[in-house]
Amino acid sequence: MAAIVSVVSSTPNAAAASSLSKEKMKLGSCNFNSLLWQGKRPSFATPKSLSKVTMSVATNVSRFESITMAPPDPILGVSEAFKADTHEMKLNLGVGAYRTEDLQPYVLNVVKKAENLMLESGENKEYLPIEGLVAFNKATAELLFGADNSVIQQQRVATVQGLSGTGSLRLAAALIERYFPGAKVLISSPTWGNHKNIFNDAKVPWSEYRYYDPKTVGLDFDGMISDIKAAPEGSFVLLHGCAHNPTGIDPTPEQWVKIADVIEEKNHIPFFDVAYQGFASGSLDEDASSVRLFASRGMELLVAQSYSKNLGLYAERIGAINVVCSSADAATRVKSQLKRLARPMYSNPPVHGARIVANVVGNPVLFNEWKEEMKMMAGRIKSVRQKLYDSICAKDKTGKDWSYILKQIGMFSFTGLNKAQSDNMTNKWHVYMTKDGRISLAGLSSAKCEYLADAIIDSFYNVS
């Protein structure tokens, strides 16, 4: 922004103005303006006839002055507050990342072995194609649908490696915005916090369908079905393949069939977010059963995948977007447009995580070891879930039914606590969690289950 200069004379007259103009000419216009810009006074004598000269220079205002401070991320903000807390019993149950019983980050042994194989093979660091590593794309689609699935055999799946689940969702959102203009995405209420951000930034309209019932701390199945039926025909319905985030509440197999019926009747397009395959139940096939149900009915669908949780590759940003089409020709065209959208976004994806996945899934020995490690991780979460439930039931003598904790699945549990109660968990008990009452059981150890039970009971009964 240009500086503002004012010259004020107490006895304004033509002679004074002429004198100032002459001095400016002596300095030269550029030098004169430069001095003013720096807030300095030109070194010429003030004429006697000009009894008063005042010069004011405005503060240099940033061209980004209109940009306001963004609110802190609700999840990452929890982690920052946790780090600043010095209480010995503090718990970080906000971030969805697996921890050992000692509450330390865990690198899977099978990942270390895969990385050693990569070092031994002397792989280079050349750019990948836009669609990613061919071996990864093949492995991840087969892992999701099953190698013998007709969608794989008939080459009806367009698979493009994405930047983990988030980037894969964003790529799909760009596809929707460009080729389905005006189409709406239906999102569960509640859902993962970043879903809405992704569709907002992609300029894709969305609305919510009922999912969580606070009265039962369970699934509002009737409300969900009613809202899907009421949506405009041809809407995209975003579904969590397994281990719904944040509630941990999944439909039963029978309910999944009914959901598929309604989506098919309304000519909607199912859009799955699969972030926990194998990590929820401990079984890759069981956790992919919802996706495979829809594919088996010949429905066209979208599936975003992530390997952050099930292989612990959080920082590698490895995932994929899969589009199941009615024909191989359609899949080829869809893949070409996904590549076209990816090119100006990030050009091509990173290779390291993709090679890890391809090596693990493609090597029978490593693949079996991975399945055992997933069972171990899922088993630890199930164990602390059970112990937390047992601890609460032992301490709470009111007869309240806490069984919903056991009915939930995956790393998260919706406690049923409201914002004020969640604040009490943090302020009084040093338990860091999201304000919607969600806790990550992956960040809980067996040793701290009783402490957490005390915190939940106190917050539930003593904070309105």
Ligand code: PGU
Contents of the next structure:
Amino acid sequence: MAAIVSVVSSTPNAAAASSLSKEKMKLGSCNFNSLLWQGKRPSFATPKSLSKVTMSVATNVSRFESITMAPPDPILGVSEAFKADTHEMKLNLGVGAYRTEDLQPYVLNVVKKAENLMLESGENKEYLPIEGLVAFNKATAELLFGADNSVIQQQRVATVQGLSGTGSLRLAAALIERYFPGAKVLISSPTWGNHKNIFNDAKVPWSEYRYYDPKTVGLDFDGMISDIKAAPEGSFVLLHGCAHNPTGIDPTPEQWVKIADVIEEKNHIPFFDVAYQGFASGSLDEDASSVRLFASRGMELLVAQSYSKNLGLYAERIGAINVVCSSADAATRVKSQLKRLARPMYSNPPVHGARIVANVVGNPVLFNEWKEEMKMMAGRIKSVRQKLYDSICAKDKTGKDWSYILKQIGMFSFTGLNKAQSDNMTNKWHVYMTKDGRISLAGLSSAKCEYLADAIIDSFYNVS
Ligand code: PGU
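Switching forms now, from the form predicted alone to the form predicted in complex with the named molecule, please provide the structure.
Below: every chain and molecule of the assembly, starting with the one above.
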């Protein structure tokens, strides 16, 4: 850490003194304070013009000296490394962000249309209420549960607009910390990397339940059920509503029923993270079926939503936290406390993304167009998934079963590559991915499937 020192001259020349006093010199990693303390003159190259200077104090060692460098983020840091690579075949399969076949970011047509409508109506930039845009909150809860769902009809859902999926999860974590002190959140092993950070920062204890079975590259259903059973009664169980991140492995409808059974039996509280509604199957309703199953049993539950992927609103930070309560009265009180938690954190949420969602969902023409675009995006991901699988099978003559790639759903494929193999993908093949072996198929074009297949086969067989 560099220390900065102001130097004052002993020369009688006032002008020179003043100019020198303004001079700042960097001392590199030298601990200047401690040198002064020891009565030693710090050794550094002194410019000639400063040769008569006495070091009459004014040290400024940073008060942040003890703060160490944070590691790069395991997901978002991958994009930074990708940008720095100049290789022509480089591929960014790190972050889960949809790209076109030309590997360009995609702004949905319905989003552009909604933005035009917003411009035309000349909306202002006044603060939103703490809970967010009322029309958005209504639209988002109805999209999740279905407008005719009894939880909506009976006004049993407390919905508060959040700062996308992450901010909504964080708000829920704050609610758990405040009103369920000591309660544990169970998270899948593995899970989206930020889940642990969110609960750690909110001071909510968590532990993991088994989810991924490396032997089958599939779901460890028995392990999952027995870990949920073994957890202290009344724990929160974090579930990925669809398109599990990072594995791409979802329970079957029958397995969801059994998961709901054990959660109910143990009096746990289901806590859904729904970051990919419509993106997994291409259907908004189908991707919400896990959440709706739990709601239909009359269970109380939490659901964090995100519009980053399904509407491509990544940077708008638009999402929501929904708390389904057993009475409308409880929902009103929960909502008031969510607002109280939000107020000192960020006061009130941003308006732009909320208006886009409300306009798209509230306009039947745009809503239908959105569904078509979502199907198109989900379809492109499915087609590169198929092509990648076909390319790998055609190139790999060992007879290894790669069918798990096809069984996975959503943006990601969990390749089963270990850290060393994932490093080889990046260092040798310029394929950027997370070190847990996850690739985002949303960042793959069909033109690059063959290349990726070569990279995976090389890494799998030639690196241990
Ligand atoms: N929950 C899950 C399961 C996610 O995968 C993501 C995004 C989020 C919540 C939060 O998304 P928001 O943008 O806050 O709505 N995961 C992506 C995006 C990059 C990241 O890590 O934030 C990913 O690549 O895993």
